[in-house]
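Listed next as structure tokens is one chain, alone, in the form predicted on its own.
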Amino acid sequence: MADETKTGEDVQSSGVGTTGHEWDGIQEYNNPLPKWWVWTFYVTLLWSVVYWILMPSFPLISDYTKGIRGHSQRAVVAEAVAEVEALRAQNGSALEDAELEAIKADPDMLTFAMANGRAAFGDNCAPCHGTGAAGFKGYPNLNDDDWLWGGTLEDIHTTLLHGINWDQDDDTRFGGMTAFGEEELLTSDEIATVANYVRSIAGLETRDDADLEAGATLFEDNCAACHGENGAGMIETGAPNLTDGIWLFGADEADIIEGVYFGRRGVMPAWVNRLDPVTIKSLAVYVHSLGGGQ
């Protein structure tokens, strides 16, 4: 193999100079960059320059310089959102002033009031009761007929547009467990005893040496007020049916007792100063259409 090693006589003879630096003998060629690299490199320069003065680009303390085209990416999507709202308002106007059963009967309406609720939901209720709307421990699924303040259209709508004690609407509807345990108005046995009770009533298995009958009245006298003497709930107070199945915070007696200990509150936003009228009762049409709507 030829030894490429450069010496100082090599250097001189091929009349490129070095840049200085040297290894072990071995010196560097200051060979020019190639014409075509340097003329694209002093293209991207002035690119560059141009295009500081048309678009936006330096940060200032506050603010940015606007470039002399003043465009903004914000402004575009803004405009782009602006248009799929007009589109969306000209396509849905006929919803607006409808009652909640004729869009349902019109299926011109009842399509387009699915496509913008399934697309509403996704965005604005998903994160709380899942993309399906099967809910998770402490959210309520949609799909089933257990419905806290009624699965009407109307209900629906209600809820939608003034939520569930939430502060910032006059009109919301307010409901609540009262946290027996912390208020002592029971003792820990007793709220034991009221949640073997409670089981029972639901069909679920309870403690061998649970005092059902102390629990029933303990029951009656705390309790059945809101969720009925039956225990099957009541939708004027919002109070859950305690005989069925189905359980929002979980039928473990552990979960029962810390609710009946805490109590329970649940929220849910107001939507009618979030979402347009005709948004809002596109998605009470869509979770009506469920599965679990009454």
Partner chain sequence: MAADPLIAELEQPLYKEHEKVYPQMVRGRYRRIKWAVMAVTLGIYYGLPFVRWDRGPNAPDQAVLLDLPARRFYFFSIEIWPQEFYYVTGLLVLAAIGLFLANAIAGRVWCGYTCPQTVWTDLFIAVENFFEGDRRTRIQLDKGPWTTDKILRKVGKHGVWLFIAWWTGGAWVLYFADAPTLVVELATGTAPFQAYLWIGILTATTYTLAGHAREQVCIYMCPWPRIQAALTDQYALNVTYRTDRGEPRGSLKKMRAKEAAGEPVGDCIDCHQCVFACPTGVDIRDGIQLGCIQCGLCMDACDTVMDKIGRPRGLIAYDTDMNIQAREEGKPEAFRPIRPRTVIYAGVLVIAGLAMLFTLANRPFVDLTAQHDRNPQFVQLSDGGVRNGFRINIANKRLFHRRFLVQVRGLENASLSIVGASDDIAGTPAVEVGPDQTHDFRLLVAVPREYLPDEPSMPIRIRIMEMETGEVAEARDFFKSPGDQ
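Now that you have shown the form predicted on its own, what about the form predicted together with the partner chain?
For this one, just the chain is written down, with no partner chains and no other molecules.
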């Protein structure tokens, strides 16, 4: 068998010799490779040696060979990042002296502010307000139209600059809910009564036995100074509107009682010394454009 296939007719008729290799009767045609092609292969071998010399290549015990070019991908990335930052600073320079309203009206500046604001929001604001700015209990949703300290561009910008209840900043927005229970200004019963009254002005269900008239009196005496006589809130003190459908700390009776008993004091850092002015302006425009801006 083996001898027959070795001089098989196929091999003969093709006019091509074989390499002489044989595996179980299977032979290999010899279609010779041109020499120049073989040489290009040797050139690639040579090139790999050149590459080892030029570029980082071999791991050592605690280090690696650097190559004479000293190439480093980290350095390349750092350079690229620096380039982008320089470009960003250049593109953002127009925002430095621009009024907030003007930024919003100019398509180019708006595009920059939105992109820059989105990135800065993700880096700085998302831990408390959430990546989509939808907030959590105690951390306001910035998408809605309910603003404790005002929702105009200027208001948002001021809040961003100086924060809320941020002691290190003298210009911070200062305000908070008094702890009527802890400070023994109201008894527990009175607090339950006023909590039911608050639910009633918000259009929520109250307890059947709730004394709403007494609650109204208690409200007028204790709460109206900040929340207004009709409970519509007051931007100057950061007191929320109690008549709408949005509740930062929850609208259950227990939530409200907790708030009245222990008080509330939301805190937001001042960013004036942490972020550059262009970024803070971008953030103001971005937050304003989330939908609730006034």
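Residue numbers count along the first chain shown, from 1. Here the rigid core means the biggest group of C-alpha atoms that line up within 1.5 Å when the two forms are laid on top of each other. Just so we're clear, the structure is a prediction, and the values are computed from it rather than from any experiment.
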Query raised in the report: Taking the rigid core as reference, does the Cα of Gly245 move 2 Å or more between these two forms?
Result: no
Requested in this report: Align on the rigid core first; then say whether the Cα of Glu85 has moved by at least 2 Å between these two forms.
Outcome: yes
Requested in this report: Indicate whether Arg274 shows a C-alpha shift of 2 Å or more between these two forms, with the rigid core used for the fit.
Outcome: no
